[in-house]
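Listed next as structure tokens is one chain, alone, in the form predicted alone.
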Amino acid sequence: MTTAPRLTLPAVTVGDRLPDLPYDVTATTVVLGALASRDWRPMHHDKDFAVDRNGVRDIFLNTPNQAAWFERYLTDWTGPRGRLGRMTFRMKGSVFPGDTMVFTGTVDEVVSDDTGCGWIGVDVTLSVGGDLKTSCHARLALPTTDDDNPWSRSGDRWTP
């Protein structure tokens, strides 16, 4: 049995690299992501439409699907007490069935705010075959001690 990591702020330093996450994309990956986000646009499930009308090689991951993959990558690393505060990303290319997307990340900030909440900044990339498809920056709250839990913060104590 595997237990989820319980990462705390003191265990993280600027420059830390997150483990890479490779994932082989299938048509099912693309379609289920579009379905889950209620994105009925045909370029995410109809190959003929994607190729003939959009001029791309196949159906491709939609924006909410990519956002979910970034969130998964980050929270798999932080464990259940890591809490996403903010995330921005820029899509520069499409991800298609048959691609192996690879997520990589590097910590670029480790701080505590005035309320005692611990924060990390992480630069994340999604690449296919070494070609950058999407860049992302996230700010996550981490426990500062084993007894701390960012999920218990609200109101003035939660300022992502």
Second form
Amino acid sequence: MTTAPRLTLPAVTVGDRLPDLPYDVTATTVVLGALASRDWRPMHHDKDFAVDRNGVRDIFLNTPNQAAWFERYLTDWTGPRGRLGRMTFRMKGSVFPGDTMVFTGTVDEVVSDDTGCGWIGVDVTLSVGGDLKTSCHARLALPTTDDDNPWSRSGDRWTP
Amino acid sequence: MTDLSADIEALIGVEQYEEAGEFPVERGYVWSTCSAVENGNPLFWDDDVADALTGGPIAPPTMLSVWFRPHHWAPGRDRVALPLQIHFDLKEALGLPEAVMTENTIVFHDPVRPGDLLTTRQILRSVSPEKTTKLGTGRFWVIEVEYTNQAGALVGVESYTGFGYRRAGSEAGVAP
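After the form predicted alone, can we look at the form predicted in complex with the partner chain?
So here's everything in the complex, that chain up top.
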């Protein structure tokens, strides 16, 4: 079992950089992500529709699937005890097959709340060739000690 | 000052469009989603880890809205419910033919588990005065979508900021 904390709050400092994650996007990436998120709209699987009706060069990643990518990027780093509290994102441009998307992240907050829950804020970017496509800010709970488990919190003890 | 009509003012803060999901939360979509983004988090793949950390399997938190996207087809259905119906209501009521979503926030509460039957409600939180951006002239609005499970526990809240507008030079009330 791999339940030991990979990352605890005292090990994180404002300004820490997450490892970059590059990923080569294919049409399969886009279609798998759209169907897994039950998004049947044609611009996420039909290139002719995307080009003729949306005026873009190809099918493109849908928003709910990007949320899943951001979650994966963050929890790859925190391990399974990292628990998402809040995520805000802004879409600035589309991601197409043939693009290499790159995720980057920087810690911008490390705090404990009144209930003793440890929180970090992370600024995450998804860019292609240096152009920002989606910006995301996430708030995650991390274990404060090796024995702590943010998933055990609920009600008044969970204030995301 | 407010220049909104009374019927739109009256909708602010009101729960609307309560709807149950079309199917219970299930692990097939959890694995399809993890597979699509190569998410190897053992919480979703190793039941011993899920038992130890989350008291049994859960769905990835960011899948919240997945459980409410309607089937592409269903028998006897004559109209597809839109996940953000208030957004489309506002476009029509305000005569704003174009709209974009500018920001989306998701707040995660109790974990969503396989077998859960979720319910959603939409709440209009605010509508701005008329503003002009590079897209055109229109209004920003904030819509919240609340999700609860079969026990009534809050599992998440999504908040969308939309901007409904007319392109510069077009007339008010032009059909979409």
